[in-house]
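Starting off, we have a lone chain in the form predicted on its own, written out as structure tokens.
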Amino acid sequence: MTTADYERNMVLATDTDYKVIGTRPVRHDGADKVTGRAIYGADFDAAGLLHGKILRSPHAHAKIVSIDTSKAEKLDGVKAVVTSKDFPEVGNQWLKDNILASDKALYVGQAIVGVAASNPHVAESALGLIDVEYEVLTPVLTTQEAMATNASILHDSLTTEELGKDTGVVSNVASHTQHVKGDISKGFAEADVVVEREYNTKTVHQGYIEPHNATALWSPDGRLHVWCSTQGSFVVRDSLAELLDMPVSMVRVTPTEIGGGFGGKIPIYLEPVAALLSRKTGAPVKIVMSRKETFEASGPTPGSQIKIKIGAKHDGTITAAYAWMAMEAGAYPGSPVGAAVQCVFSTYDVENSTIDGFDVVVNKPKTAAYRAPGAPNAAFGAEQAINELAEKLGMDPIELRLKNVATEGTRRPDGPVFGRIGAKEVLEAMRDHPHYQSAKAEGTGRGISIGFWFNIGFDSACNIAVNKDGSVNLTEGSTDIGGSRTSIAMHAAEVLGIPVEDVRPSVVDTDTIGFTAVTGGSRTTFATGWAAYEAAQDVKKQCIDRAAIIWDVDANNLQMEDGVISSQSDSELKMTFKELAEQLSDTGGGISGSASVNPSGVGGSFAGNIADVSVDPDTGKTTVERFTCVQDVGKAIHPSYVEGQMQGGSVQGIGWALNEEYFMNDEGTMTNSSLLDYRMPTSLDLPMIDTVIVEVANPGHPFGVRGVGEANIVPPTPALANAIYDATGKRMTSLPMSPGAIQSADAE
């Protein structure tokens, strides 16, 4: 970003005189969603459609000795069978193995064989006719087990990368990352009070309601067309091209509506299998996961082991902070420990810190992103330690945080220097909120915490075409999970000075729009909204040029404000956007604008919680009595959607804190793989969640936007842990803090 761009954006970001931005219009796709007309992946149908099913491993760790599919292939109605041998012998073998295992099964539920048949019942029957011979091995299910001496090794080819260098040592530790700032030994020597504890979290699932699904048609011309529920159609396109050894131009992906994702629908699972089956049959093939498969065979977020040590002076100045974090990657490398080490202490201005992160493979499904991946795990430890430090110092926990809070110019422990951020403003809003200022109800405990997510930018594209009636068609490539069609349309409407109802937004396929990265990382409204902003600027310029033709004047003397084009020197020359649209065919044809952006001006987001709980002394059951979420969003484009994101992240954090976990037996089988037994909170388990929107404009965006989708899931687990401690005197160092866990815990 140039200095001029920065100054222009700074002016716009601090300008609150918007006509569309900050309003609460009805979402464009609302009617289709509530009437059932919206097409989700499992709804997709096509002539000659075949149905696919996948045989999955019953073992958490086993060598695949042989696979015999001959009986299944002979079953009446079976059209094709595929195994890992049907993949081209190129590309990422671990990625292929997570789609269809080749030599080893590394978790219960791992895909082994795909079958396509005339209907799902025949395909299901065919799975029972496939004979797979396994040599069962000992599984490792936690980082502690996987990192132990003489642990069972998942990959003979995996060697540990130590601080960026390959050690050549075969182990279950894929990598060790470290960030160092200052001198931690000096910092702890200066500390008057030190808190040191270990924390553990269990594997949890994103809990989206719609299971994974995919339909593929491999056409005779060699082109592959896929329809699926995904957070990133271009991710699917590029992954398929790599796995199937074909140009990206030969793969077309159409994203259907999505019934939740939260990061879990970024990776691919079914699409390559459906594609291989379609290539063999010449027909479209659809595969839909069951709920059990969704739990066992898609990517959850990791369990983790975390050690935190923090020291401070008597006046509350934090002098040193240390974090050691090992996170489960699942069967293949790639846990979110990299994000965790970025976030763990970034809320604070700490002069001396060291952070060690370990990416560890275990015999569970390959982990996927889950809303600020890694950051909630890290905060569960760090934010409890901060509260414990405040107690030892006799300080209010918010005041301790305010004394050490990161502000503009603070260097994070992992290196970057903060621009304008709102961590201080979030804490002040929490401190001054009636919830925090009120007296606790008898028998309740109160806890607070704050969390950070860095947000991302990445590529986005947008096209805008002007219609004769003055409306515009907007096409973009970001899957709409939380109302982004409307928030993106609002960017365009604000620039053009037209009602957002006159913008017709559509999410289109990979052939129809420029490359657009995933809906994730809190980037969609920020980046794709920016693309819409720039595309609208393109349209605006063309409108001024057309008006200049109509009036036969110099375009440089014209302006367009609030949807009206006018002359700066002749007050008689005025024309509305709609009036101009009616004349386009007479002035050179239609107007269309486009933009592709890769914005670097992301601004980190901070969220804080105040939580009141009561704990039944007989059962250990925790009831959340009151819950407040405060978040800096930069600028709330659509406040209702922002509040929904804040409440949604809070609810997921509450579930993670109190109930949710993959309950695994010793053999590595998940024993609660249903929504009945995997206990997510419902409205009956929750209070009304109060939201406070803080707006510290991000100067790196035209309207001051910060991503809002993720920071809000970071603070709930430590806030509730701190509240439980306040209510019971029990310091909970493991998740979930279930009734049994609370009953068995000892008071401090």
Given for the second form:
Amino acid sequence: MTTADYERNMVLATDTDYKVIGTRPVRHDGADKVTGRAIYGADFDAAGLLHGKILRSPHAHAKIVSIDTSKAEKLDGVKAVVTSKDFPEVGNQWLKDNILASDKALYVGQAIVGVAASNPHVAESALGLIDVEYEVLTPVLTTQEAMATNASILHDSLTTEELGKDTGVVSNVASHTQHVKGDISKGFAEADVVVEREYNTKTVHQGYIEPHNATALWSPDGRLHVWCSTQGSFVVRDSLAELLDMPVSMVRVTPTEIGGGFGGKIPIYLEPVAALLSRKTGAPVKIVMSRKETFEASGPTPGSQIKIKIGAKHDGTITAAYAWMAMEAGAYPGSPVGAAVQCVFSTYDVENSTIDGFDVVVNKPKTAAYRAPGAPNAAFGAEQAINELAEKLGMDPIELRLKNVATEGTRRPDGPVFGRIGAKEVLEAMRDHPHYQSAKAEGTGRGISIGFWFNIGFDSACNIAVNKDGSVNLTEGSTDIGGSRTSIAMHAAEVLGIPVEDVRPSVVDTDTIGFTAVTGGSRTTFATGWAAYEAAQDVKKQCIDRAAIIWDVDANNLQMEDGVISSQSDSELKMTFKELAEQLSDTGGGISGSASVNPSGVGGSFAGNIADVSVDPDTGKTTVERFTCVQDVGKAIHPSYVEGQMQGGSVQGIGWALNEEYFMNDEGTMTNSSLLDYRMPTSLDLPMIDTVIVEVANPGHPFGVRGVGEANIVPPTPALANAIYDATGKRMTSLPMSPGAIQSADAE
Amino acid sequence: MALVFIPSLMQKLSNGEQRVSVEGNNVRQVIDNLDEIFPGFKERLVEDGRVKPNIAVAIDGEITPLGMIEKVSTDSEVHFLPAISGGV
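What would the structure be for the form predicted together with the partner chain, rather than the form predicted on its own?
Whole complex next, starting from this chain.
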């Protein structure tokens, strides 16, 4: 592919000849979605349905002295009230406290009491009748505050852990992680040029449009059925079983359609409260968060403090790289700093590196995943430093990256060696793109960057049953966030040689499919697609065996290609999949295939951006004039969905870069907890996001899939920071790069 | 023998050794044998017969989903890494 061949939304494809893979069929759930018939959690209704509301902490850090719910319980229409005391005594206490706090409130918005009533208004009124006595404590709201000497301590029992070792030190630092490769002192001694800076990022939210919701029905037979919006129905099932001290077989979770998640709908919040209220009342109980609750009481991605130091020789060879990263976990341990330390320098082949990461609790909501969690924070620092290095060396920033880029066989800073990866191909596609080759418009600045996400595998299951009309019903457990129903169905259609329209995919409940891990980590098309591939292979083998019975021949002489079963030795013996399907019930019964997989062979993904911006000299407002996203996806099963992921991740990254932040007051209250004040970009704020799909097939997957959902959010913040620097001469080291921040920054 | 890369935060246990050759056909045997050479590793890595939940094992560049029962060959590289938290 040459530069001249480029058009918008290019696919630099592998040559493999597929019939279904790589095409762009209409999504199976499209009609339901565009006509409003798809059922979301808030749509759920049932006879006798009660409505739940939750009383939340007004304090960021406080001891809970007492809770008096007696007046609320007497209000007409109130059916039940629950507190943390209604949980069984077993189970993870921190997880329970994040559902209903027991002894301390650790962030504004933390749930304290749940109420079920005959309608939402009565439940809301009841919350005002609950008396909670607090002893207010000093909050810590940043890693700097939390790690300071004499900082207010969130958990008296929390001690710092260092890779399996409890240091015994009571602290807000939950863990310290470190990766060392080579000799960093030697590396910096060899450097001719060194760049060193500190960067800071704020807490931001995934911004999914559909708030959290859950409905629970605890039946008299002891079984609990939950309907909710989730990225992982089995995670909900297993978490509920642990918290409520039940066998998993007594919990059934039905995932409703999901209106966005991006990692934020992996944890549970409302489900246990609805379950406890249903147990007390015997009725189904539905709870739906408001937007304010979604901001204050779900799981945003962390603010962070990042120090980067990189050294290189005059010829551009990077000799040493150091990163120090502290990330806010929120109220309980578990920030994504472990992922950040894996990703921060993984794009590059650096001989000497040291990376330190710290997981730090602060008085904010417990963080959750958000698209490549931790990696965008790390890249904001590292990828600016690389550009600064290029400037000091007088090198083109892409050429500097290409000189040091990681390829197959490169040992990553965290130790393991890369298999086949596409970082080099992504950078080459960026360099050759007409966007990069074109002259900048007058008054604009241009920035580039690249980012890495490792992707994951984990468990997936799939069942396929053949219908007598030659179609198949495909059931899977991966909730469909980005069109995965169709992508999974395409795996099966390719194997069976049938049109994807003849595959009917359904996302089913936890009683109906084998264990399937979350829709997250860019794993769904990779792992659930693999399960569909294997289940279809199972069906295919059974079809061949059945044809052998019908024709009374040896199955080893038969093959099934492009939906036709035929004999290798007798050209007269031919039968289509549809013709066989009609005969199944008369020749031995129906055919169904199944597979459960936990595949290895995961392939990481790299994404790069070219961004042109203009910055208003009077207001500091940044306008994104042109934006190109290039990503190695392995194999694009459905290129339109891949492009959608690339554009979506880019847009979220642009919002993170320019506008979004939890604006906290000194007391720890978020003061912009509405979508009016929490400014996410709309289509009116953005140019068309051009995409270039680069296909460097992952040898670990039957069709070469890598996973595409996350790497694309990693490069936008540094690409835009580099573009703003190019336009204004101002090196922006904190997010967001809002008009006010740009106005107050000094040019270098 | 498999080559075990000792994480920097565990090198006190290995007297500063960064890489140690260890016999074993699976992760369990490698950890047992490593603990024979440098006592204390098993306590750091294993809990209730399983790899601790906050630790991941990478064999030949890939995080293994099988933990202690993952096969290890004579030319394998074994890495002990922090398990990714944060709910990816």
